[in-house]
Each structure stands twice: as C-alpha cells, then as structure tokens.
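Given next, in structure tokens, is a single chain: the form predicted alone.
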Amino acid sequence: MKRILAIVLLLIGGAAALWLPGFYRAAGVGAGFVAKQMCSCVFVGDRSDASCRPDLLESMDSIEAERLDGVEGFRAFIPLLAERRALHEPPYGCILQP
C-alpha cells in the first residue's frame, strides 16, 4: 500500500513540475494583457477605470488591476503568481514594462 501511495505521489509531483512553469507563463501573459488594456483604455481612450473593466474578457476577471501612484500607468496582478505594469508614454501609448 505504501508503494502505491509513493508512486501516486511521484506521478502527481512530476505532473505538477511539468505543468507549473507553463501556468506561471500564462499568468504573466494574462497580467500583461490586463495592464496594457486598462492603461490604453484609461490614458489613451480617456475613459474611466470602471468603464474599461467590462471590455476585458470574462476569463480575465481573476486578474486585479490598479492605477499606479505618481505615474500614468496600471499594475495588473494575480496574487502570488504574476504581476505586470504598463506605463503611458506619450506619444507612443501604453508600453508594458519588463
């Protein structure tokens, strides 16, 4: 019984090791998308935060977005997984930060 449990745990650990890096990358892409869209909508489109959020895909609802203090930009994040920032750079629009 212990051997079967060890094999099952090993398989679950191996699957998680293969799955997690892709999940972190996808979370970063989603956070970048939300940061860029919110920044462009607010600072280029001259709309309010509240009017821009419904324009995003429903699958992006778990990604939080907030305005940055002191600069024109947005921070989008999934707690403990990913964070991206987009800054408004006239006349180029909003640019994702590395």
The other form holds:
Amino acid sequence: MKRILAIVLLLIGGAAALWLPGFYRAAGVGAGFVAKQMCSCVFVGDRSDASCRPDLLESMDSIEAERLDGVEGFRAFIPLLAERRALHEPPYGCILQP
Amino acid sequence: MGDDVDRAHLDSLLDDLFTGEGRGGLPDTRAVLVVRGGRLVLERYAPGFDANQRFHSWSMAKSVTQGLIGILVREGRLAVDERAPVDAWSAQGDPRRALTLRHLLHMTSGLANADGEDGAGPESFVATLLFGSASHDMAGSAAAVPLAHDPGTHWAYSTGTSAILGGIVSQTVGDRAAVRAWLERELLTPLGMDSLVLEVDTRGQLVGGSHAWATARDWARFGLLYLRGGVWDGQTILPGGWVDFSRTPAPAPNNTTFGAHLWINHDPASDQFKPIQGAGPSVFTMSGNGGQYVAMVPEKDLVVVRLGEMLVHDWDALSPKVGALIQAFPDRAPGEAAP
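Let me have the form predicted together with its partner chain next, following on from the form predicted alone.
Every component of the complex follows; first up is the chain already shown.
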C-alpha cells in the first residue's frame, strides 16, 4: 500500500513539476497583458478604467487590476501566482516593469 | 464631400459600420474618418469616443516602424540591402548574418519567431514578447532565435521581426529621448501628428510591432503621407520610391498581400487573407488586431480610417463594410477638385 501511495505521489509530483512552470509563466503573461493594456488604455488612450476593462479578453477576467498609488500606472495580479506592474512614462507610453 | 457622393447611401454604410457591440456594451467601431483629395470629409465617433483620444494601433504600429526605417534610409543612415545591424547575428558563420533590412521589412527573414506558429495562447512567442518575460528586451528576444527557413524563401507574419526593426531604429538613433526628439523633428512636426505615442520596452527600445497610439485624425495624416508618396506639403519625408516598395508584394511563394510592412489588397495566397473585401487591388493598408484599418486608395485619392475593437475577430464581417465605404466614393485623380 505504501508503495502504491509513493508511486501515486511521485506521479502527482512529476505532473506538477511539468505543469506548474508553464502555469506560472502563463499567469505572468496574463498579468503583464492586463497591467500593460489597462495602463496604456487609461493613461495613453485617455479612457476610464470602466471603459478599458471590457476591451480585454474574457479569459483575463480572473486577473485583477488596480491603479497604483501616487504614480500613473496599474498593477495586475492573480493572488499567490503572478503580479505585474506597468508605469506610465510620457511620452513613451506605459512600460511593463521587470 | 463632393456632389458625386450619395450622402444617404454613405450614412447607411456608416450606420452599418457602427452597429456592432462588444463586451460591456462598448461599440466595436469607435471612429471612422475619410480623407478625400487631402481634406477631411467625413468623421464619426461612437458615443464615449472623440477626436482627442488616442486609439491603439495594434499591428498598424508595424507600418509606423517601416516609415521610421524609411526616414533613416532617406537620411543615409540605413540601406535596405545592407546586412541588418543586429549584433547577435554578426559572428562569422552565423547564417543570420545574411539577413538584410529588406528581409525584415518583407517578413521573409526565415527567423523562427512567426506569430501563431506556436498557438495564440499566453505561452506563445508573441504573447511572451509583448507581455511576458521577453517584454523587457523585445528586439533582443526576437532576434535570439534560429532560422527556420532560408532567408527570402518563406513569408511569415512576425511581430518579433517588427520588434527587431524597432530595435534597429533605436540603436541607430540613440536612447529613447533621442528617438523621440528625432521622431518629432522628422515626422510628427512636419505632419502635425502630435498625438502619436510609440511605446517602448524596459530598455527604452521601440516595441515596433504594436502599441502605437494616436488620434484618428493623426492616423489619417499618416495614411495621407503614404497616399502622397511620402511627400508632405512639399517636404520629402520618405525616400523616393519608398511607398512603391512598401506596396509591392514581398517575393516569396506563399505571399501575395504583404509588402514592406504594409498590406496590399491582392487576392491572397493560401494562408493569407484579403485585407479589404470589395475594394480594388491598388488599395494598400495598415492593419491591426481588432479591425484597425488605415486604407489608402490611390484611384480615389482617398484615405479611410476605421478604429475600434472587434472582440469576436470577425474580419469577414468587418472587411466588406470597409470595402463598401471605399466603393461609395467615385474614382478621382489626386488633386482633382470636387464637382
């Protein structure tokens, strides 16, 4: 029984090891997309947050976005998974931060 | 407008263009402008949008980038058939050393960075380039790929290739402040195109393949520059022959509709699409995701701008509407007065 359990755990662990990096990368790209697009739409396109958000892909609805305090920019995040920020630096538009 | 245009028919076509609606009740089409004979004759915005707002180019930025390359060619700082100045390809024996600006402008480089060949999801090359780990150095990331085809033998649409060209512009002109000053001097001020914002990556290099923003009127100005052969109010902006080069199909067996970072309204090769259905073969366009269009129509002396989003990406529905709008205007020689 212990051997079976060990094999199952090993398989689950292996699958997670294969799957998680890709999942984290995808979450990071999604957060980057939302941060960048919201920042550019609002600060370069001169539109409201409420007007910009529906222009993003429906598949990005689970990614939250909020304005940064004290600077022109957006933070987009999936709790515990990914976070990206984009800052408005006129006249160069919005720039994703490393 | 001119008495030779059926205004009621035109209004009906415009109404049709503005009918689509996306998420949140936002209109698909946000702006439509027509410049005829060099004059703005039609301008309509959807509710919530206006002449002061900048609209996103998506891939129309590629055509802006090609214009910047053209200006550098005019200035003698770049040459189309010289080796593309990319440090990562400069080693003796590197097959990418054979790549020229012409290959990049034509998207026939053969580089393994084509859009869509690895899907359209968040882990695709183009998504990673624009929004993921490669977004800090877009030009460098896009150049750091091997050849998938011999240069000049295969056409493949590539936002990465435009990023490489954006990087070449930045590298040739200087840091982002220098590029901005040069851009204002060489393009924005002459055209009165003050609203244009070309976004940069973390390194300060032009995104190149996307993320240019301008008012609808400024997009029309940029189209008019191409319709006028690269000359604006008597001032040569683009080098002689540049626009013809831009609207001549890249010589690859799988391409009929792509020139040098502009689209040409020819019948498409098997994996391509006709930019504007219902319009003639002389039409050439800047086109971008979401149904962005700046269409130049030489035989009608016309520039048509359509900006917005199209979340369902139904080009087959949108394109004929733009084509019908173009066809509503009779042919006219450049500079010919309205009846």
